[in-house]
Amino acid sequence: MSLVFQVIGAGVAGLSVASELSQRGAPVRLYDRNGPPGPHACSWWAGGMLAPFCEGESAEEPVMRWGQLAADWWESMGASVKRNGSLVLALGRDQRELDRFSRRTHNHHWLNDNDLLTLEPELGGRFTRALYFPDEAHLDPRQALGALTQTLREQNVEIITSEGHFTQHAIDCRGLTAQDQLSDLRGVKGEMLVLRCPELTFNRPIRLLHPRIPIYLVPRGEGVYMLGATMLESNDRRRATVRSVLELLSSAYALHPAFGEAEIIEIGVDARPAFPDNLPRLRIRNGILFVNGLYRHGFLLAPTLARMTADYLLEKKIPEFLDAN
């Protein structure tokens, strides 16, 4: 009887790994106990920002490095990925926070008012220059869950709700979840915000610099925008505050006034996992691999974990976030 591989956890790290596995052939069952992705899945409220260059301002340098090779990989299983490059502004008050981001980070070039008036004409006259990074994407979270769920589905392999009996070859994918085995995962919390204003076409994500909370902008589509997020060190999974929607709301209008009239159609928040350095990790506790602490790069890495994660399993090679400890 040939192997079963066993993943644990239908978010984004498991539906990557179990397509990964799938993908070369290998047998697979993937378990989680809510069912497909949806609100209670911490990458439902992703930005989806495949954006290596612009992680490097304060990312480790793994995470720049793999992260190139997110894109080609979302589409590869049927993602709609956006290659339209990322846009990185400041207010006149925090032009310092664009030249630092510009000394942090590398592959763009500067934009003066008028290129910005070409590349997003709803932005000209409102800034006077910007950071540009052309070999960026983006893609919605939700539909790229979906393209995995459904791919895996055509290969028969379903998501099984049931608790299941888990062996040694059981791949734990469970994110902040698996806190009950992994004593340093912390909780990283984020809150979001959906809004719909039809006034604004915006092509690419914007992030707007500010030396307490920064955001970022994501189109999502005829008119839709994903506007977030917080990154505060707590495991709440639940509760916005106001004042993390209220902050959010002030930057999205000083951006475009035109935000003001926005319809907010969700609210969103959950918590991140991550380790300690904020790099992810493939780690075996007891004969089970817990692949997880995705930070806040969980569509940018994903890929890469998954491919590590089949590799070690599929053909012995070391993975770098191998954790032997």
Contents of the next structure:
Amino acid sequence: MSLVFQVIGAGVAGLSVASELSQRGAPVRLYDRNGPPGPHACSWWAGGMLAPFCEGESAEEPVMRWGQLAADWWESMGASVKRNGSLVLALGRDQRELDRFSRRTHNHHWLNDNDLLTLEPELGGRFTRALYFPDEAHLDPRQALGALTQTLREQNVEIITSEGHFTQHAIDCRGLTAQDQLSDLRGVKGEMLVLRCPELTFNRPIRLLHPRIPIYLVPRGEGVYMLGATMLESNDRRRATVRSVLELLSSAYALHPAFGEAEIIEIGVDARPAFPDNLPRLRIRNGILFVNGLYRHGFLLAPTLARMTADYLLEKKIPEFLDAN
Amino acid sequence: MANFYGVELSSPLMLGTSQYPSPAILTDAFRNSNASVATVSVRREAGFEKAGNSFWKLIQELGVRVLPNTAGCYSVREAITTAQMARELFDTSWVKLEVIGHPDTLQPDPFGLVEAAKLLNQEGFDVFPYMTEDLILAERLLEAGCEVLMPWGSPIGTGLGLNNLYGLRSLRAHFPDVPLVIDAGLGLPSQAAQALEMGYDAVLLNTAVARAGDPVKMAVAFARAIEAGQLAYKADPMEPRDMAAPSTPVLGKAFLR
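Could you please show the structure of the form predicted together with its partner chain, as a counterpart to the form predicted on its own just displayed?
Following is the full complex, with the preceding chain placed first.
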């Protein structure tokens, strides 16, 4: 009997790894103690921006390189990917933040107020310039997680509600829960909201820079927007604070006053799993392969990590970030 | 080197720990600049069930002295609660006391500051008050039991450098024996050098390093500037003067025309 890979954890990491393995014909079992993806998973609350170039502002080089492969992979897995680019803006007195952002990133160009009016009419007259990243994309994380679940089901891989078996061929994708095995994994807390604002139509993710409270808005269609996200050095996965929500909402209101009338559909909170360099990696400990540390780049980097995992397990290719110590 | 509540620091560079691209870069910045003190902001929510533990563990592993701060506190009560929590978390009596007076300028509230300093000193804290460069405020803080003063250079995160040279000089002149630290507002190494040249004992900064394109390089640049400033102060600089003073004597020189 051939070996069966036991993937533990059905968040964006586990689902991507299981899908990639299964797609390449390897037998897979997928376990999650909470069953199919839902509010218990960090990736449920993600923004879903596939924005490797914007992330280059503060992330290390591999994030940019690996992230460029994400949009195609997600599309091949049945996720609906919107390739409308992304916009970066700053309010009047924070204009220097925008200059700084442009110096630290690539593959963008400047828009003036007329260009902006054509691209996102709702912003016309409110901003005189913006940075446009035409090669970026976005998706709806919950739809994408559902697409992976569905693809796996079609290949007869069901998500088994169980802790899983940490045997020889286990692939541990439990995110922050794997702190029990990985002492250098930490949580970076994020709070977000989902708003319904039918008055406004934005077609692409918008980032509003601010020295203390940068925000982004990701359109989910039909006037629904994801507003994120705080970044706090904390493992807390439950408590959204008044201060955080207030700051996020004030910034959204500053971006466009129509958000004053928006309906708050959800307030979400979770903690992103991160290693000290904020880069993900494959790590082998006691015969178990850990795929973890996706930080704020779950949907951006899971495809590359899934490919690396499959390359390693099926073709013995040593991945760029393998920690086999 | 000045004495900070009985502690002689190995370097006059104190670095904040927020806003770095990653903890790994933060660690490198400390290692390469030999900064002697790490300030850590303690948000009360992160203290809840010690949710901030993994990050704080990382700070403690830097092997430098930890100076917890009460950043973001707008009232005496908030500042005291935060200080008490910080003492428990980091097992230190040191606290950088911030009582903020205005959300736009983040400038200290001098009245709340004195009140909170008094209470914390009574509780046995070693208080490092973040203050404006006002002389009378300095006196009140010393009366309240503070043994170190931390005047701002300019508002937090602005990078404008030393905004009121006259005020900072006179503070130094009035309190020659009190350890003085420039806290906040520094953007460039030359500004830090200037502080040390004026006889300040240390500088504390965060944004200038953390938000630089290459934080590690910038931390090193600050370390070198600070060393230069400190050396210059010790070397007793010349007095500036209005008239040119040629360094070669003119007397006896042949007139060529």
